[in-house]
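This document starts with one chain, in the form predicted on its own, laid out as structure tokens.
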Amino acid sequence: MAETEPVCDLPSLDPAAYASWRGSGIGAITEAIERRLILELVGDVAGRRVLDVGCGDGALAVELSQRGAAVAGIDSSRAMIEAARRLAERRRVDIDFRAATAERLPFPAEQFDVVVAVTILCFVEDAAPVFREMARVLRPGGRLVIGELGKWSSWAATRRMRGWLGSPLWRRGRFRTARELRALASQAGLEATAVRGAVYYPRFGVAARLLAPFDRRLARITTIGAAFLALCATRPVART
């Protein structure tokens, strides 16, 4: 399928930036915690059709494919899509990667059993159209899993400060609460079943190593202070 959707790149966010983050000590710890939470909420994907919205360099899409899903992935950055295709080729998995925007997904309605989107809404001013699009391509009974940057955390405070100091990336940053994510899901006709927090430590390598083992305990208490929030919602099945 030809890629006709206009696409764009976020400043300072490219495949090299992803690789650098994962290669750092705190990045590796944080990525593992976030990935574990997303995969727990996604559940068993064997034999299911899954869409990764904002797939980046394809790491999550490839893992979902290796778990038995039929995966498609979109990203607004052509550089990310090319990196994702190279990764899929190296891992020998077949994934339908396309350059497109989350506001206009290039798929018919009710195509996917699971839609997952990790840290894309933080760069979207109005998230409602994105939620509606993701709900549109979900089959009745399908599951949406969103991973986002939490509003009330030390990480968000630092990123807001960087935006005020001139960072072109974090000038665009938008941080949301658990209540806001639930409301967005409801407005799109979805039923939120869970919002869970993760990454409660400050952005320091030593803190991450010391406090990461306690992350699950804090998540059972509150989402306040979580740098990462994950929402799980379902599309209701129409009653007959």
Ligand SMILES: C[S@@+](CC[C@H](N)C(=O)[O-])C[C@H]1O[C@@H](n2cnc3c(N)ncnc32)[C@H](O)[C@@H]1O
Second form
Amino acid sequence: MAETEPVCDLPSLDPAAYASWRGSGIGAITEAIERRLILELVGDVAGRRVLDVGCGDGALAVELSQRGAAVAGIDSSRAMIEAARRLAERRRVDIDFRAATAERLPFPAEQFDVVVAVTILCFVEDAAPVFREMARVLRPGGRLVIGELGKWSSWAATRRMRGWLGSPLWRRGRFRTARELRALASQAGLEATAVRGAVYYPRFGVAARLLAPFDRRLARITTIGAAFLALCATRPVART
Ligand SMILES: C[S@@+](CC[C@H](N)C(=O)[O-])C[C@H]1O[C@@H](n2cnc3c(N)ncnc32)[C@H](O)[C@@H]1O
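Same protein, different form: I have the form predicted on its own, so give me the form predicted together with the ligand.
Next comes the full complex, this chain leading.
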């Protein structure tokens, strides 16, 4: 399908910024925790059709492909899509990457077994149309996995403050609670099966190194304080 959607870049969020975050000590620890949680919720993808919405530079899409999924990825930034294509080429995997917006996914209904979207809704003011689109392209019985920025965490507080102080990226930031994510899934006709928290430490390298080992223990208690929330939901199979 042709790339006909209007596409746009988020201010100061380009592939180089992403690579530099992952290359930092705290970025590497945090990405590993978030990735493990998302992969856990996604489950076994071998032989499945997976869509990564807001795929960024393609790191997760490539990993899913290496795990045996047939993967497609969309992102509203052409620079991100180009970086994702380069990564797929380097890793020798075949992924259908397209520049498109999550509000209008360029796929027919019920195409995917799994749809995943990680830290994209934090830049989307009205997430309801995106949830509806993701539900539309999921097959009945298919699974949606969302990774988002939690509202009640010190990371969100700092980012909100940066927005107030003029950061063009964080002025657009939206932080959601577990309850809000469940409600969005339910409004789109999906059944939320789990919301899990991760990244309970403050945004300092030392804190990440010292506290990351306790992250899973905290996740068993609450989602409050988690900088990252992951929602798992399924599209119900219609009863005949
Ligand atoms: C923080 S990055 C996350 C990238 C990737 N999911 C990851 O976790 O590494 C957010 C991505 O969402 C994309 N994005 C933001 N709003 C979007 C929209 N409405 N439709 C499609 N992509 C969007 C941005 O271009 C960016 O690549």
